[in-house]
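Here's a solo chain for you in structure tokens, the form predicted on its own.
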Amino acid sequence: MAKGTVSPEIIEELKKIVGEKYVYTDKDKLEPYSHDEVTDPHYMKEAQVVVLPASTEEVSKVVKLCYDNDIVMVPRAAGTGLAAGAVAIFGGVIISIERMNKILEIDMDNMVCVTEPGVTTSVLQEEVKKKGLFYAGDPCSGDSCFIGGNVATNAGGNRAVKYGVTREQVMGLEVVTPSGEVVMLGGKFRKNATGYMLMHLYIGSEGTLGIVTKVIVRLVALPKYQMDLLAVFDTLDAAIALTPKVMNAGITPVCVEFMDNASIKQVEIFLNEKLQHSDNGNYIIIQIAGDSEDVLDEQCEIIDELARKNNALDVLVANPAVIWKSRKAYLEADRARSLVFSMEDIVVPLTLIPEAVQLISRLSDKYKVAMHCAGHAGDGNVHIDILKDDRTQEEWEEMLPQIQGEIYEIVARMGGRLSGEHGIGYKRESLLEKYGNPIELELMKKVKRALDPKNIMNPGKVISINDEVPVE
């Protein structure tokens, strides 16, 4: 059975591996990867050690030492996740690819990038901008966290209406095992019907079955055009139910986001900035892009005319540097505002969302807990944020799993799952064991029983195994 302790001996040889410069062992380097985003004390465990590879081969030689040796593994990207997922619950050997940060090569004629996991997604973006072309992964946090990060998590982001979500723009991975062999899955080819697709399995398992150490990301052409339009309606339901109604009009945006109006009041007081129609206003932020100005021309009327006639308070192109800015200030707001809180992080069929928010919405006042609600609209994923504000520990732990039952339930009823793009991690794993398809999450337990024996890759994360890692 793996085990949590690393003794003196092991942190030598993992010095030998890596070099002792970067072997943590001291507590105040432990302590930032004693959690990720989720700042609730009850997901902030600390490892023993953090090791710091450089390489492949360094990674392989790590694992290994750690497999021979039984010692529980817990991969970490830049920590940004928001579900406890590179969390060391069960102590052991956290592997940090931090310093595995190149890009390897942009490929012009195949229209790829090669990359390691350590690289932020904002560089990525703008390494292949300067090429001309594009890389449509775009993670609200795509200034801090990494590719490789991305990829365990499969993370979605604003782009997913017209590009897809992280699985549609990895062509290709290498993965070390949980026994620190070394595969290669896919490559820079479009098409593959060799076998079964192994390089699915890793995209959003969350490092529970192996580690990424190189990504093959597809680009595409920069869009020449891009046009962001700022929709406000005085109801939420009104602002959500435009979605259909442009995508039935042939149009595929770029992004279709939304922010109720207690989520603008918030930001506009963390940015210190008057936001438009924060009296009363609900926002739909449509993103439009393509090859020629008259054609975003056309969506846009298009866009106003749809929007009025569903009741808009005001159609506007907006400034992107602002409007973008205040989505993605959404999270720092509510954290500003609330040291503790939880962000759920639902995803429902697209025309259910204006019910399910608006069912989702009474809880606030029965629970008198402030809810915020923001998400992308295009695709059914919705963020509710739950805040702590000034209750006592207890009285959180006691009303938050409340909360989360009703919240999950109306989910359940609409065909729904528990998390879009956060992922599971160790915050969601019960839950995912008591609202999961039950023939489903055994089909998920012999996955990781058959790649992880010694459930030694990040244990206590997504799913349950019987054999656990004890607590030493």
Given for the second form:
There are 2 protein chains.
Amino acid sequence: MAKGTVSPEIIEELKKIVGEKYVYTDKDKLEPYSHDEVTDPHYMKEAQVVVLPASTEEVSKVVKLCYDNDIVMVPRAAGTGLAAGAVAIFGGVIISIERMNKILEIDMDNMVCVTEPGVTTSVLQEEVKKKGLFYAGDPCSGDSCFIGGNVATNAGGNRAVKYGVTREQVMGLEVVTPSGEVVMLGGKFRKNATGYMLMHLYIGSEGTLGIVTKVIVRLVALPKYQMDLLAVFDTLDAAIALTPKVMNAGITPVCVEFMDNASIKQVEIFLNEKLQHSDNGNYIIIQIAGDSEDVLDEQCEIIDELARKNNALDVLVANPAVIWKSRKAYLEADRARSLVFSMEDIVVPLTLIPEAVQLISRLSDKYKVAMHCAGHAGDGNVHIDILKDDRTQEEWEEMLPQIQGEIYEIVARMGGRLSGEHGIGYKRESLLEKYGNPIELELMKKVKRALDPKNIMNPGKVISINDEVPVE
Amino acid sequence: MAKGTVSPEIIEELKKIVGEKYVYTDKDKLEPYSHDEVTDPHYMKEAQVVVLPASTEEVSKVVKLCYDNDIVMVPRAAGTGLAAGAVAIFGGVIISIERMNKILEIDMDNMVCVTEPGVTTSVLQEEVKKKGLFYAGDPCSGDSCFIGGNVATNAGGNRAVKYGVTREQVMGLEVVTPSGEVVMLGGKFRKNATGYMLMHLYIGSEGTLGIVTKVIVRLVALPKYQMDLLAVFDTLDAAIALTPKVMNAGITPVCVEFMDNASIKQVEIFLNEKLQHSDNGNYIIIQIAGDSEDVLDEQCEIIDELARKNNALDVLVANPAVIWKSRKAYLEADRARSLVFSMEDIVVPLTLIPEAVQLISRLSDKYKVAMHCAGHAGDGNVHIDILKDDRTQEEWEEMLPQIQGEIYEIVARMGGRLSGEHGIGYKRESLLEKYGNPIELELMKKVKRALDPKNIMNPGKVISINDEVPVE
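Following the display of the form predicted on its own, present the structure of the form predicted together with a further copy of the same chain.
Every chain and every other molecule in the complex is listed next, the one we just looked at coming first.
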């Protein structure tokens, strides 16, 4: 059997494992699985079959069936990805974990939550909050993404400065390997020096080494007080430059976010609401949190003073609902203007963000294309939306790789990386191959070959070991 | 050439790379490299040759020479390990990174320190403190261990509850692969979703996948205030049971340490100083830190109340110098009583520590052997010193594996692991093989085979892929 094709017999076997109802082959049911949040048709592919197992045991049986028959598998969580990692570009069976959506245990004494991978991140956050605890992972898509997908992409989000990314929240993972074996990595303990930390290899491997079927995350104490500050500057340089000053003042913010003026203007149009200083402002949003209102007030004063010294146009305590609605609308606002756009997700040392953004802005003039910048100043993660607008798909596909090439060369010179939190998936696989460090890539390929020798677990994503060709 | 033997020609080549002075072959110079902190002669082996490169380039050249000639390499940092990971049990060349001892950069704005691996952990702590910043990694051996060794074993220590272990501090690693290639993994940024996180695979791999030649660690704001509390209980159960109560009260301590009464008595003898409640006490030491003295005072009151409700014999604000001297003397006190002893390093969910310790205590009676418990209650990491005392080496070698077997079966039943922070090395390799999860072990072996196909980078440590036999 050719890899990637699924025979009627296989479909029958799949139905025996998960029940007829949970094997989708009808076009209308398959459509939502043909893409993620990337709206470029280049990164969409109609799925042949989607299977929805309800348990680890069912996942294991499905995987064993595929393994024995050399069938490609594509693990999929909520489909909110931004790198086409969960799209069946190379055919095969999409294994969706959406039915595995139960929180199994909130263990107050060990300060952990044990959950199935299909639980929505915001649901997890809310459930533990009811118990007075805090799950610190917080991707912008928290209302729709699943915790399993967060693990697969090592989702970052807004609280990484203080709490770290998804990786720092995970204490244990149950994984189904490409041959269908089930293994628990890590557990309900913070320390572990028992051999290679495979758990950390699986985190961020985007479903190319196995399928996550259970997650143990750490919980922390809910901070008692929280405050959001908005500082507005007339240049992005000045805005970003505030970040190290705040961190050097002995303050550990929860996050430091930024939006450039073009992004603010676009969000204003999208929300149809006047935003502060939208005429010429660039935003820095700083969230601070802690157990002492006095300390927060002090930190607030320090930040105010630092911002004004840095020639801020305005510094104010922000209404969190308003300011975060604006920040989180960044992506949707750009999508509303130009359905097709490319969202880049670079990381550089935070002090180099101004230079990176300046160099990247020049590309906007050079290619006469709209580019909006926003992101996470506190951890060096810059999102750049490159908008297709009314270009033809052909013009777009010719121009985009040139711009990406120039961006990634800037990033490489700065010691940065292609993706901070969205992952490589299919979208950036060839870009990683081109702009990544060849020694590092060879090591990654060795790992992939070792752990998925048949190359059937989400092949052609992250790294290509076999020059996979997309199915027609 | 047989693997593990080093010819005079090879020694000449080594001298050409690092200089004659930095290739040791004299018995007296080799002696310190024949062991780590494990005092059992079973885990010692006279080294044949030790080479001390001064730079990444020299490390790379040495590794290439060994690779081309199939010679076993044993990377070594300060030799303070507790698992014989850096001892040349299987012969070959010890590559010591002790000359690579410069802090390269304290980058205030990016809040990172870039350092060579041979810098002593406490030196790193002190140097960044001079700049008003804080390096949170803090193994008990901080005054002597190197940061490179911390990375190799993913050293834990005393601040893991609040700040995580070494892994959580590391942002970037320069690594020399088993074939001598140099690669930079990670960098000066908190977020990274650019392919497999090989950096996290290398952290804790105990020099079996390559040699760390540069480390980038994150720095955080120095907490303004700090307080150490000592709560004393008449049973260890009651002592440990305080931990989840404190953490559930909305307090995130820096650490929660414990010492059982036998340990306290032993330390008292060793230090020749009266310790509080040494007659019948079991200690819980809680460190809290933060930016508000008021909040610390509040937390202090809450802990006091919780401890008294839990029938504490005494609760007091401790003199940090005194209490930490006692806690850190645990290992030396046992060594002073019995030069040969085995320090176990299990992890279990923290709520199961009392049950684990109770079951383990019974082994002390069963085998009529002294066993002292202390460790890190806040992260489930329990050290158990099993003392040889006046047994013969033969009796000891017969008894110890039986006790370890019983301990590890208890740990496995509790979903725990063999090592929380000391690593597997050579000492626990066969124990991991016996008591580890076979699926997980097979995955580890696949990774080792993939990244060190010649099996020359610290073979026989952590996992054995070739049934290595120690050299005579």
